[in-house]
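In structure tokens, the next block holds one chain alone, the form predicted alone.
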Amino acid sequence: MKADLHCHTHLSDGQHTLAFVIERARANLVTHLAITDHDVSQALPQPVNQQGLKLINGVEISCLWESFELHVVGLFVDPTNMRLQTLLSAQQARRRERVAQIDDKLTALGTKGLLLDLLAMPAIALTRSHVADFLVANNVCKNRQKAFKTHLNRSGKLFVAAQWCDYTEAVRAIKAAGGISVLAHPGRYAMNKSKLHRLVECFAAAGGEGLEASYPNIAPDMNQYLIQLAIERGLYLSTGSDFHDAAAHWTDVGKFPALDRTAARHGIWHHPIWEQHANTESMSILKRL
């Protein structure tokens, strides 16, 4: 089994269609694929040819813990659940408002058309990555890295603070939708291990059930630390590529360090919800097409 439980399509800030991501997964011998777009759960179902690949409805919710922005992945969520959709609709509205405020700032600097351009895209959830691409395309910045550094980060010319939901709200909405909450890429948050340890404790206390312990470019010592931390807190271990773009050579669908045999015993594929749904998820998707 090779489970990639964190991937994006063009419904959020991914560059590709669902069909492209699925074909990429099949080419890379992935057996279980979760589509986890930012604050969007509409990627599945669509008429695609998965040929044995198990597809999992997912979402990645942006949220706040103290002063930190977190991402919580929901796996096996029911995309028709009203509580989840109410939260995601609010998140999408926050995203559009943020982009509108950035558009106002950018217009004052002499570049127009950001909001109209982004609203014409297939994306349901607008992100700063979309803004960065617009800045590059309109010769405001030479590349994405420069766009974030000089315009979109906290000290940038176009900075607008995010107004995300509280992490407990994200966990509860995922649970209400029948899903499993997973703390995404914990080692990427700008916090020391002491703070990270406390975050994991708070996440578990709020009902979070999984920790993403393997993802691209994770340092071996962080990988082992997250495995130990998850096992100590009784959390399941998850894996994911956080795939966005085939042109980003540092990542690809299904490309991340494999969990060792001991860690795999704590894999999220041992969760009762996984055992209930994973083997029938693709069939249920086919029936809804």
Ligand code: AMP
The other form holds:
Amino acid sequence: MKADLHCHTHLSDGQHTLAFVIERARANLVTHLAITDHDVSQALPQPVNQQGLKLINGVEISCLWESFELHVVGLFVDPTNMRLQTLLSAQQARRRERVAQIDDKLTALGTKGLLLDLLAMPAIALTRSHVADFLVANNVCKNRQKAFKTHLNRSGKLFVAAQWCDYTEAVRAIKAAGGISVLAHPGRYAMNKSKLHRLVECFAAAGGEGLEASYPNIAPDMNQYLIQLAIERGLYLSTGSDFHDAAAHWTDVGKFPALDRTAARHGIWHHPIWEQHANTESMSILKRL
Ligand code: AMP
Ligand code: MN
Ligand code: MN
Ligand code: MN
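Could I see the form predicted in complex with the ligand next, after the form predicted alone?
All chains and molecules follow, beginning with the one already shown.
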């Protein structure tokens, strides 16, 4: 079993279609694939046949914990759930509004057309990655990394603070939609371990049920720390590549360190909701799109 429970498509800032990501998952022998676009959840295709890959409807919600930006992944969410869709529509509107404000700043610096360009893309959730690509394409910045550093990060010329929902709202909406909330890439937040510990306590108290403990570039000590924390707190462990782009050779669908045997016993595949979906046919089973 290889469960990649964190991936993006071009509905947010992934570079590829769903069909491409599925093909890649299949080629890399992934058995379970969750599509977790930023602030977008769309129904995945129904079963084509009974062989191979299982698809899981997911989402990655940008939210705030005490004014700190976090990402909460929802797995097995029902994309037709009204409460979830209301929250996601609001997040998408905030994202468009943020791009409009960045467009105003960029126009003042002499480059026009950002919002129109982004609205013409397949993306439903407009992200800073899209803005970065626009800056590169229009010769404002040399590459994406520089675009973030000089323009889009907190101290950047085009920075606009996003007004995300509170993390408790994200967890409640995921629960209302029948899903499991997982704290995404905890080691990537700029905080020390005691703050991270407090975050995990808050997340669990709010109804969060899982931690991502395996993702690309996770430090081995962080991996062990998260496994211990999850076991102590009775949380499930999740794994995912956070795949965005096949051209970024250091990432791929299904590419992340495997959980060791002890940790795998606390894998999210033991969650009752997972088992319920595995036993009914509602988890899509696909061979080839
Ligand atoms: P947003 O959610 O609109 O703020 O966009 C954040 C997205 O930008 C993340 O999901 C990453 O995919 C990407 N990102 C954030 N920081 C960087 C960076 N320094 N370099 C490249 N991509 C980044
Ligand atoms: Mn992203
Ligand atoms: Mn994220
Ligand atoms: Mn992600």
